[in-house]
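There is one chain below, alone, in structure tokens, taken in the form predicted on its own.
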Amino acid sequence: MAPKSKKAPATIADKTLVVDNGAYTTKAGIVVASGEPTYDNCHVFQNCIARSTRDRRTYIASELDSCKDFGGLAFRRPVEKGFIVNWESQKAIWEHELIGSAKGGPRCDPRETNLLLTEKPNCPRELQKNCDEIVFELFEFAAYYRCVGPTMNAHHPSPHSSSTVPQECVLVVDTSYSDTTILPVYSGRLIQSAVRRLTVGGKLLTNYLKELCSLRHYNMMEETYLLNEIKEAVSLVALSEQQFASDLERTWKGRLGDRKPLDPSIVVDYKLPDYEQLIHGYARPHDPEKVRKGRAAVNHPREDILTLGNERFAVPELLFNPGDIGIQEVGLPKAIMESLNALPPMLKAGMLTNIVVVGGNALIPGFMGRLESELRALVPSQYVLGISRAEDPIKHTWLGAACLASQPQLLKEVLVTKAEYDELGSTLVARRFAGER
């Protein structure tokens, strides 16, 4: 009887398509086998289709940068607390940003390409299956890995070694638009019970900004876009509880009848676009004088200011204290620390040496010397505390998932091709990916 046929190992396409989906924005890029990636490999780009009320046109994706009146958009995301829930847009601009006609992005044909896809940890079992139907049945793509995409921090190479093993220990603290996670990731693998999730994100400090402004200068409920603008160009964080406190006092104009000077040094004046001659607005030091002539004008154009002084830091602060507004959870080092807490006493100590800070809100000027100024309060004098913000917090990410990426032997171990989808199902992806979950 002749011997059985052993089948013969699947080959792996030579590029993968890396993807950090996120809910704000989609990191994306092409990786070449054995390659050496860096953050210019990486493109950037609004995961959003976004309708105007005024001009009638509808932008998908980067096609917002060619906007030129962002007041009363619509916006539809499809990525909610982390997870893609609508794959009707979400294919549309995958299809618009990765294999179609967008200019300046990654093109790839998916049947010879390999997918890496990055999710939120605890993503529901059904939102999984659904994704790696869309992935192998509509997309086709050769072969695909789905994996929690703060892990990928882990692959970084390590600057005391060489080696291309993920770092044995890395907390990394992931502030980004839909909430913020503390995820403690042992030698690539994510420990999950030790998960602590924050809902304070990006976003819920748009909403917060919005309804601010809204009810002390103008009606900005409809103006999510531009009060994004304006959150990135002007919040920062008080470098601890009392200087809070005091830059209260600072900014608090005083009674009706008893009038207080704003101190300049806080407060500043955002010039409001009229996206006619100005697309975008701007910050600028505040001047009264400068303010009342502007608002009064009858020569020249009249400026719209709005003034912002408390908002500026009473925002961000929902990431230290979220009790602020009501909200029942702890600020992020208390959290941090019940993290830490949930770990063996060897693993608490390699975590607190290498705390890693991605996401968006890491880049709001005073987060981390309040946040490093809070954890070292909190932590016990024997331990050596190490933090500190990635390079790039938005593509730091992606760059991790890149690094595996580009190493074939490493990738080979944990994609599933298509041919193995088609053979086996759902079950197989299920089961391989488990290991993230």
Given for the second form:
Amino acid sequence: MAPKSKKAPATIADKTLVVDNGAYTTKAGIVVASGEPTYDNCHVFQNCIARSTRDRRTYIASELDSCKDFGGLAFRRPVEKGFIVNWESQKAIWEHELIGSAKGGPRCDPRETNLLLTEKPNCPRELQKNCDEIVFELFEFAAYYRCVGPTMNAHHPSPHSSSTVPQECVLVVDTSYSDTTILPVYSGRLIQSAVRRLTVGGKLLTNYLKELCSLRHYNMMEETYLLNEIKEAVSLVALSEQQFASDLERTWKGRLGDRKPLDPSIVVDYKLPDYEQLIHGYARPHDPEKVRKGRAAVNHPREDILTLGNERFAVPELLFNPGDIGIQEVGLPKAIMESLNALPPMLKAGMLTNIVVVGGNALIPGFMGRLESELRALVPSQYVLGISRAEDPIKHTWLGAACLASQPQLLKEVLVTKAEYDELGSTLVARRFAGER
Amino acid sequence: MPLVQVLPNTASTAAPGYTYVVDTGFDPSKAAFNPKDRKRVSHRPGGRRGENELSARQQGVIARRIADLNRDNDPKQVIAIPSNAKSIPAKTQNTRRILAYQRQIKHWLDEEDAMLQQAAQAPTNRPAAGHTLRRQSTFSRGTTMPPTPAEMTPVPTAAPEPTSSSVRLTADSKTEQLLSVDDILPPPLNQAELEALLAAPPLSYAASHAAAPTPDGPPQRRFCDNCGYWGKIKCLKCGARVCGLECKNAHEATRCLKWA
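Taking the form predicted on its own as the starting point, write out the structure of the form predicted in complex with its partner chain.
What follows is the entire complex, opening with the chain shown before.
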């Protein structure tokens, strides 16, 4: 009878590939044991395969940087709602970016590398199983750990202590491309029963802006890339509901016989790219004279202008009032309270002092101010409220995971090696990742 | 009044004295006439729709729109993956099967829902009530689990009552009491409770959604269908809101759902 293989091998590979595989961008980088990872170690690329009908080219992930014409670009994204659904395209992207020779990519050899992969919470089990099988049976990584991404934010070195243990209480608000999730993390472990999810994410905001602009100005239903750029350039969150109402007045055109001038301090003109002289558009304050001249265009090139008024703040407003388009959900501050109310009072108080906001939507100007003031109104007055945006909300989760990966003694406990997988099979491996020993 | 009950009868369905009619909710013992007329809709059991309630068609339109806004990939576009000579071949049958999947996320979520339903029905063999699926584990070993912590944890009190002790109110103890933090600190953590909380299995995708707003909250804000300003006027044909005459004309020309 063959001797049983050892449960944990004496050594694990020195290099760990940390991948935060998002629906919009993937954050990846190699971390060596006992190193000190920084944001610069992270390679960010769009997690998609894009096809242009104009130059008939297919762009994989970071090849998009060399694209000169974003008009009518169609995307194929392997990740839907935060979960890897289509492995055929995800494999092509990983091969190109992580293993292949993409510029700035980690270029790793899976057989000599550990993989630390993040996922969204509440992933269907079948998808988790598929993921484990692909990682071990197709890519054949040396060892592997799959975890809920936002919990990794607890592994950042705390400013108050120098120890390597994860922070005790962190409430992570992850407002990302697919949706917005709220995750209470205690000592690096996720409190699963208190996880809450909101439908509104960056994608919904982009699609909503696309719908509004197509209705009011030009038909832009095929221009997802452009609308995403516009959203990132112009959107802002009103500081309060009263501010929202007054901004709405300032951007109103007035009645038929009683026109009101648009307020140039809030209404902007977005110069649309023509993909010949201008590849990326830009915003400037509204000037009706310039708009009229640009449209008339007699002896100079025609200027295409998109005038954006209440679209600027009505779109991100959905994060705080999903009911505005009929989504039957509470806004973000109330959802945070709903999640906290599922916890014992002591834990709730602890979580409130350390709320960390990550994800791309946190970059919208005014987001943090609005969230803090609305949350303060909901939190009982005897509780301290500490809320902060991560230094780089997009890469923060990656860096947290990289901090974990740089500590060999912590990493060794959670990794599952290829030999163990071959022995245990995917079901038992999935159980180990779920925290059952 | 004696109770008259029709006992189930398997012998024959064509028994004399019976006729199958459409049940309109009309009970002759309570109302004198059958309110078939649309104008008398308020006489029906549900009553008239409230001012802010939506018709089934309007709800359908909203649901479709949200699904549209939430869509990841355009189903009409098929983007082939460029061939790559250095591509890793799929060796095992499992990986070949996984790579060949063309399912979308909604298929996986539906499948998960169906499996949960089945798991909830299997052990006791009774129909699962709709609400039991909310906040339920994804793991089928739910029988050994403690009750979900959401139900177990007490609702935190807004202001914990001050510790009542018979202290003499000397100047010293007065300041002590003022400075003490005991009464603003919530009760300490119960270790067993915490362990149960941490060990709880993940919720299913559907169960993790945030709750719907409470009916006593602020009413839904209405915006002009055309320009995004406050929607002060309701379109008589479809119920959408517009801000004024100009937007009403634009709305009727393009977006009115009367004929949608």
